[in-house]
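Let's start with one chain on its own, the form predicted alone, as C-alpha cells.
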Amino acid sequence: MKAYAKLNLYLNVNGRLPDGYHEITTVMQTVSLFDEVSVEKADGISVSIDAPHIPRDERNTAFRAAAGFFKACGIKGGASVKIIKNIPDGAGMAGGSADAAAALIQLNKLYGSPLSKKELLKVAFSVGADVPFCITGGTALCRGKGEIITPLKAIPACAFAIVKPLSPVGTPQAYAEYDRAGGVCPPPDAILEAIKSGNVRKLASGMGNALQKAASNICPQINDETERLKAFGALGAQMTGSGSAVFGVFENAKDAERAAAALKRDNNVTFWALPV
C-alpha cells in the first residue's frame, strides 16, 4: 500500500494544553511522495524497514498502530510490517504517521475491518497525532491536537518542489523552541477562501505556518531554502509542519520539477510532487 506524504499548507498554534500538547489549526495536504508499507499475518508483531536509523520496535509507529490495533478489537492476532522508505525522516511530512496508518488500514482488511472508521481513527490518534489524517487523506482543515478533521474541497491544480535539509528537527524540539521564541501566522480565512474558489496564487499567498520561525532557530537552512525556491519561481514557499523540509507551490509539474533539480544540493535531498 502506498503510505502517502503530507505538507503543512497552514499551520497556527492556538496555545498549549494541560497535558503539555499544542492546540492547532492547520490545513493538511496529502502529496504524491510515498512509502511503500505491506502486512501480513504473524505470529507476534515485527516490523522490518529498509531505514537502518529508525527503531523497529515499540518506538516504531508502524509498530505501536498494531499493538493498538490488537488491543482495540481484542484480537490474539500478530502482524509482520514490512516498510521501504522514501519519505525522509525529521521532515515534518509524516513519513512515520502514514506508515502507521497505511499498517492499520490493512491490518482491518486483514482481519475482516473489526473495527469501525471511527474506531480505527481513535486507535489512530493512540499512536499519534497525524495518524487520523493520514488514514483520511486528501485536503482537510484539522484542529486540536491535529484528530478533529474537517475534510475540504481539493486545492487547485499545482505541484510542489520540496528540499529537505540534511539537519532534522524532532518535533518536541521545535514546540519547545516556540514556547520559548514564539512564532506568528495570521488567521486561516485567507487559504479557506483560495481552496473554495480555486485560485492557485491565493492559496500560495495565503500560506503560513507559525513554527518555521522556531524551527529555523534550530536549523538556519530552512529560511535560507524558503528563500531559494522563492528565487526558483515558487509562488509562495514554506516549511512543513515542525521541519525541517519545506516546500514551494508551482503552477505546474514542469516548473517543480526543475526547481527540485535546480536546488539539489550536497546537504539536502529534493523532491518534486502533485497533491493526492
The other form holds:
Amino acid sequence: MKAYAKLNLYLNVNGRLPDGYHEITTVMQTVSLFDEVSVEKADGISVSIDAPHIPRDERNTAFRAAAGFFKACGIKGGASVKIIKNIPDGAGMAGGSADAAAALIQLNKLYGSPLSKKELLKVAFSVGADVPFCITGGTALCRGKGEIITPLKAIPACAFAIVKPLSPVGTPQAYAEYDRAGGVCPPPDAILEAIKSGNVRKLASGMGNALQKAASNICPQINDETERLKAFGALGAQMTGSGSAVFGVFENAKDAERAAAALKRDNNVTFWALPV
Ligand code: ATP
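Compare with the form predicted alone: the form predicted in complex with adenosine-5'-triphosphate:
Whole complex next, starting from this chain.
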C-alpha cells in the first residue's frame, strides 16, 4: 500500500493545551510522494525497513500502530510489516505517521474490519497527532493537536517542489524553540477562501507557518532554501510542519520538476510532487 506524505499549506499555533502540547490550526495536503508498506499476518509484531537509522522496535510508528490495533480490538494476532522508505524523516512530511496509517488500514482489512473508522482513528491518534489525517487524506483543516479534521474541497491544480536540508529538525525541538523565540503566521481566512474559490495564486499567498522562524533558528538552511524556491519562481514557498523540508507551489508539474532539479545541491535532497 502506498503511504503518502503530507505538506502543511498553513500552520498556526494557537496556544498550549493543559497537557503541555500545542494547539494548532493547520491545512494539510496529501502529496504523491509515498513509502510502500505491506502487512502480513504473523506470530508477534515485527517491522523491517530499508533505512538503517530508523528503529524497528516499539519506537517505530508502524510497530506502535500494530500494537495499538491488537489492543483495541482484543485480537491475539501478530503482523509482519515491511516498509520501503521514500519520504525523508525529520522533514515535517509525516513519513512515520503515513507508515502507521497504512499499517492500521491494512491490519483492519486483514483481520476482517474489527474496528470501525471511528475506532481506527482513535488508535491512530494514540500513535501520533498526524496519523488520523494520514488515514483520511486529501485536503483538510485540522485543529486540536491535528486530530480534529474537517475535510476541504480539493485544492486547485498545482505542483510542489520540495527541498529537504540534510539536517533534520525534531518536532519537540522546533516547538521548544517556538516557545522561546515565537513565530508569526497570518490568519487562515485567506487560504481557506482561496481553496473555496480554486485560485492557486491566492492559495500560495495565503500560506504561512508559525514554526518556520523557530525551526530556522535551529537549521538556518530552511530559510535559505525557501528563498531559493521563491527566487526560482515559486508562487509561494515555506516550511512544512516542524521542518526541515520546505516546499514551493508551482502552476504545473513541469515547473515543479524543473525547480527540484535546479535546486538540488550537496547539502539537500529534492523532490517534486502533486496534490493527491
Ligand atoms: P511529522 O510531519 O509527522 O512531524 P516528521 O517528518 O517530523 O513527521 P518522521 O518522518 O515521522 O518525522 O520521523 C521522526 C522520527 O521518528 C525519525 O527520526 C525516526 O527515528 C522515527 N520513526 C519511527 N518510525 C518511523 C517510520 N516508520 N518512518 C520514519 N521515521 C520513523
